[in-house]
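Here we start with a single chain on its own, the form predicted alone, put down as structure tokens.
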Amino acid sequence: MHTIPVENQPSFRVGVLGASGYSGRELCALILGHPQLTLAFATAHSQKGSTLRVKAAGRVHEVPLIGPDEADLAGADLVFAALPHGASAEWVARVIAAGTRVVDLSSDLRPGHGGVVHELPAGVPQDAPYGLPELFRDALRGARVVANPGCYATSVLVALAPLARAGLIAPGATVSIAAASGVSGAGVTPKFEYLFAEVTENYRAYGVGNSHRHLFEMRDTMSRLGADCDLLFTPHLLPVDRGILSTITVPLSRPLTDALEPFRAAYANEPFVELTTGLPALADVQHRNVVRIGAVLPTGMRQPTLLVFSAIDNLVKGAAGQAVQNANLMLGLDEAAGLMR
């Protein structure tokens, strides 16, 4: 295969709005290590004027943080908006008005909008492409705006999509999802319940009763994939830094003899989906842009049932890594450029 020399490959200037958060920091690191992206600017609100220390490409980089209003949006080829939910859409509108492509990491543009009914600013599309490349790749190539999925939604939807598309989920069934995330998924805003002494040596559920914002994009996407089912989603907090492990119980419309067969058929050529005959673990995926999936046919069930296990790094495939994967598609680059498999 002919390889284009690095010096002859196109290079793009990209900026990060909200670089002081965990996803923003991860984005800066991935951009600094990317062969075809250059970090044009990194913004922060309360931390503007300070320096962000980021480890990338084998060394520590010092990234100056500027205020959002100082960012040259028009001078960038693409901007990542890693801003809080509810505040991001306004900046997405500004980026669009500047004629620049944008990947939004908040829930503002996602299907269901995180359960918050609000009017999007003028110029922001109501139906921005949903950035799950494994499911909707064609809509992402060359797109001007992409809504980056939530971390839990990524773990769950990549695991359920092959079953939904194959009609394997029993009509009217309740699909039960128990997912556990590392503390970085809660963001950098200080909260009592996320203090070290409250989290360490502890494990607890939160967002119970189907109240988590990611559920809205899961429901919308499952319906789009043709599934007729309810989702019962219960997230849990793990005393670890990063990673999500989802355990999903799926009532089947017909028996399976090979638990992994639907996933092999759907993901045979996917660079960032791994299938395992064992059980995926957080250690398998940390700092990697992959979804690792295992499946088991449980015994002693009156109805055909499948247990699906899905592991991701919530800051990489669940946020910044997936955002870069989407940016690669938007800019016409190799989808895997700058990402660890």
Contents of the next structure:
Protein chains: 4
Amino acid sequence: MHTIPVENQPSFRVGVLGASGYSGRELCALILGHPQLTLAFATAHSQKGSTLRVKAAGRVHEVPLIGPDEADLAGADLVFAALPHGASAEWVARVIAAGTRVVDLSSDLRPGHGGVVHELPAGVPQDAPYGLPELFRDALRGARVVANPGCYATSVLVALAPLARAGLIAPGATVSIAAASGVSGAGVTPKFEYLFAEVTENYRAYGVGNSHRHLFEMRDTMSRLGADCDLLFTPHLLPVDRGILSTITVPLSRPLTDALEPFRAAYANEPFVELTTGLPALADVQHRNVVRIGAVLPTGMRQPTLLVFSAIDNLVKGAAGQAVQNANLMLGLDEAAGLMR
Amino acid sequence: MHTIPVENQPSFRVGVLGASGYSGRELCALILGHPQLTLAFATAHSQKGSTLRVKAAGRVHEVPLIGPDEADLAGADLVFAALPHGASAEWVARVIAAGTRVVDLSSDLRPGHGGVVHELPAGVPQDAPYGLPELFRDALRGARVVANPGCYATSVLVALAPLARAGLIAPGATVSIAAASGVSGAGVTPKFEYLFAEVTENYRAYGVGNSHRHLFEMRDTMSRLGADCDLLFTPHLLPVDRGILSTITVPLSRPLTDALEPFRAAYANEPFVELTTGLPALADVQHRNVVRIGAVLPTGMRQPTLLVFSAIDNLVKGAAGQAVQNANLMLGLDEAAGLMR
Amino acid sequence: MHTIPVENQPSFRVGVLGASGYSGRELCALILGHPQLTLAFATAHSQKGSTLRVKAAGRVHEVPLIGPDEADLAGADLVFAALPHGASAEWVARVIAAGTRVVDLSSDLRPGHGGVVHELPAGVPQDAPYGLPELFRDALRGARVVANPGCYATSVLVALAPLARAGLIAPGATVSIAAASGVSGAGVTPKFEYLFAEVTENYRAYGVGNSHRHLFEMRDTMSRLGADCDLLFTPHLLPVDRGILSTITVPLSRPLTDALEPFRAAYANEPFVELTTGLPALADVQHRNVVRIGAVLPTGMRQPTLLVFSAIDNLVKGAAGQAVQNANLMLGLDEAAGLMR
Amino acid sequence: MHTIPVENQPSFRVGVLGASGYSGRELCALILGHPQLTLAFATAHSQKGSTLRVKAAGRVHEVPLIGPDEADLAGADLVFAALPHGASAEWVARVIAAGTRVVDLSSDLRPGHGGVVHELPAGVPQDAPYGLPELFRDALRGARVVANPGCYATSVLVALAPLARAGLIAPGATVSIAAASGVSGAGVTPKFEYLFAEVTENYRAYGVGNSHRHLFEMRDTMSRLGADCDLLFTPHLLPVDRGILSTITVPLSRPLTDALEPFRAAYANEPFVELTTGLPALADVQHRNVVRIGAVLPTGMRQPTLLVFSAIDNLVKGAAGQAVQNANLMLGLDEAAGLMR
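The form predicted together with another copy of the chain is what I need now, so please give it after the form predicted alone.
Shown next: the complete complex, the earlier chain at its head.
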């Protein structure tokens, strides 16, 4: 293991707002295992006073949970806001007012705002950098506020960006995305439909007909990347804990002979994008901060078409891992620090 | 429960070739619970001499397994051939030669022959009726040889047929099918990739790029139904035992205002097609001989598009249940006999 | 299939209080598939006005849910109370006051009352027959009130009763029971610990140290059967939907040479007890109203010991199926009516 | 994270015989992530020439597999033999003959030899140190040959040793162990009973009646620790990938007032034993090299009894992790090196 030499390196104090959710827990684990970050506080409104059991660096840590109002926002170098959509923007405003950097994991600050028309609180930027380092790294270095992308959006946009930028997507065409996610994406709030007995041995679509919150940031970003296409996004619920696989049908503007070629060119030096000549599986990416991409040119098609498969761990590259990757960029650290476990 | 009055009804002796596979077991269970069928024999080449434990009608039955050469083909009224692709046609020929009706569950006799170019043995019809009763019932009544459809093909074709027949599929367009199946579809032969530890918490595509065996019967049948479209079929492996959900993107030739309308018209009187205004889930169809269909008109699309969801139990409506449904038609029984458990 | 001739047979109207729970749903399915029972009403306090989707007899039924106060208790021949422990006794009293038979699935009326010291409401018998037909059938025929046993208790007591009655349990010894249950036993109320992501790939004990509610009815019944032993009962939570397997270590009062002998003698004519010379698995009993028992005489022990394995479906023989079996006895029907699916 | 300073530390070359099994893969992952070990070779008889995909230190490594005869045994500082029981001893002899240290993960060299009466090959010690560092650390430091314990034995013996050494187990009594394991314990050889469809939603005992291979090393070690008791060991197969939970009923020689007291005294300074006042779950220990122990004093017992729960990851503390722990001791490294991931 090539561990990062940590002597004489700067160290930063970071806090987590909303530590009891699945993303919040994963954030705590990553921070506790990060050589240059220290966990300053972890808040959980409804569980304050209790402790959170976090496995990191070979040990079980008992992290005390405090109420959000008790958090010393100004005393931290950076705060991760892992709060519910809608409730997050207000806390982002407070962190900004305290003069502290913030990575927001909700959809509140993302392009399209998750489809919700709302006024952001005073002080919160309308155009916070969108935290997909593989696409927009320059805007993230040293940034003070970053909107961490949605999990589905991460898997889809990292897969589609090279095609969009190369003009490979047929103009006016429909890009059809059938994605499937593990249940941890639905969060820790107990609901009947996420009980074990309802999910095991089951599988179904949900949020269909282009109604899912993540569609908005996908559309906005695709336009920004120069693509003129319609997205049809259909998520499904898998009987697994973690992981997203997006299966994407892309009508091409011109035939390709090598399905992976656009991705090789774009991601040659990306530490967190893996290309495979096979097909990515959830087991390849679980607990890792990567997007794993495979691609196939189907036979027997009149319309030149590329089939792209993109797998991530929804809690790591789809949430907490990417948030730490963004924090590393914001704080001037090695982008991969704490993420090569 | 509206049980079928069974007095004074004809009763038939049926045999199962290949009873130790998952489809063969399910056939035995359905036959043992069927009011007018008697299990004449069950063969299993490699397990002859042992018994098969089958749960049916509230009891555990011990079915003796014999070698296929010991089976009295002429003494049966109908034989189900649940043998491996490639090996089945020869046995179908023997059953035909014995003067006995046969339902073949392999791809050997299906339209397109599963993509395999081969000579069928003498006596085996080149154009056996394709056993999708909801589409081709007339050809199945009283038939002596029937090709039972593939599981994926059943889920896809029952969903697409009303659209094809109504001219609703945009000419020349790509119909993109992202389907997901439980592991029982892969059969009982032990392989590393189907071990529990390899499948649990995992999900991946396979047979991509239009290479799956079932594509051929889908394409052939779509042409026969009058559709001029390309199919892009992408199967995935789910960490569940039973069930297939096909998520189908259909570019429309004209806009629709009611997503379910084409299906209501076509399937008003079908006992084994269920329409839902919601979304079909695997749990809705497991252990039942139905195709459950939902449909949605997505928003924000320049190309009018219909999203269709089609769920089946791959071992029931996708194999053994449909085979019994076909046998009922072939033998002049109530089509639903033994299938309303 | 030996279907029960249903012509000229009496038919009864039955209601379900608490139909939205897992036991309540299973009851509705069994009633809808029962040749001599009609579902008079199904109540669900918090979901009244909605419908419950129930799969039975090959169809999906939409059962309207009413509030419990709307139920015509007097108009039913028998009511199943599938209500939470503690809340049930009051409703049992109302059903009794309405002159209607009742099967109570809670622990309120069971021997030991689930360990809760409470006064039963007026009119509710202190000693309702305990609905384990295999042990106490005579008391159940024609009974007006029956306490349906707990799921764990059913699996354990059917396994231990023949040993207790034959004096085979070493006096004063500890009978150690390690049992494991699927998650449906925990009910439909959403709780964090029963979310899919918390249960999948996990396994743990709970309710340890003899604190589980079902222990009380086990102890009381063992005494009644003449055994003088201590029970040590340790339940575990399995990542499965349905099923209980109890692994029971029994110190014997005298050596045995045939592990199954005591069970063969006791259960020769029981339709719902299966003995196996192998080991019972959950898959053998799911969706069936049976107790499946295996037994082994371990080697290398100074103390003669019998190891007994007992498997049931917690929602069928452990709850709704047994309740219907009891109802059949109470109403003078064939004990197996509606249970041989 | 308290990373181990690695500068100026010795580094060793280690090889893996049998790298394609689940333990072998885990060994490769641990070695690739270990700061002082280098993977010299990885063999797999039937897959030589192919590569093994191993996730370690944030990356996917492609490990070339060679045939065992190609391995440079003399060029390695230590070899892990992760070969099938019965086939391993011969290879251990070859490694010893090459002058190289060896950790054998099979049962061949363990106390009792897995119940198999066999002659060990020349040069293989009859009494190789048994690699349970928490019990027998002194014999392992600097050792040249170590027999790595079985997974079940590890979970049971670490739980029972403090009771045995303190004389707390009632003389002549039966210690009853109901253990449950994930499927990875059964290995990678494809067998019908370990197919996903056979395991999901299922649970059953196996190897019952004291017939399991690991019982022999448990019995032998318990005697060595001074206990005079009979073990009754009953393993079960869980529908999970990884993890073992042993639920152990211990008749005590004298009453205890604090269930965890014996363990606190024994394991105060053990980095790889965790005590919990709650109940250990598989999720607490997966992917970690720990034994997690909980204990309860049940109420209502005439015989003073302790209920002990012991959880491990069968592939880590139950196999590869413990093997690395032993290798660290044999090579004079920090015992925890490479194990605090």
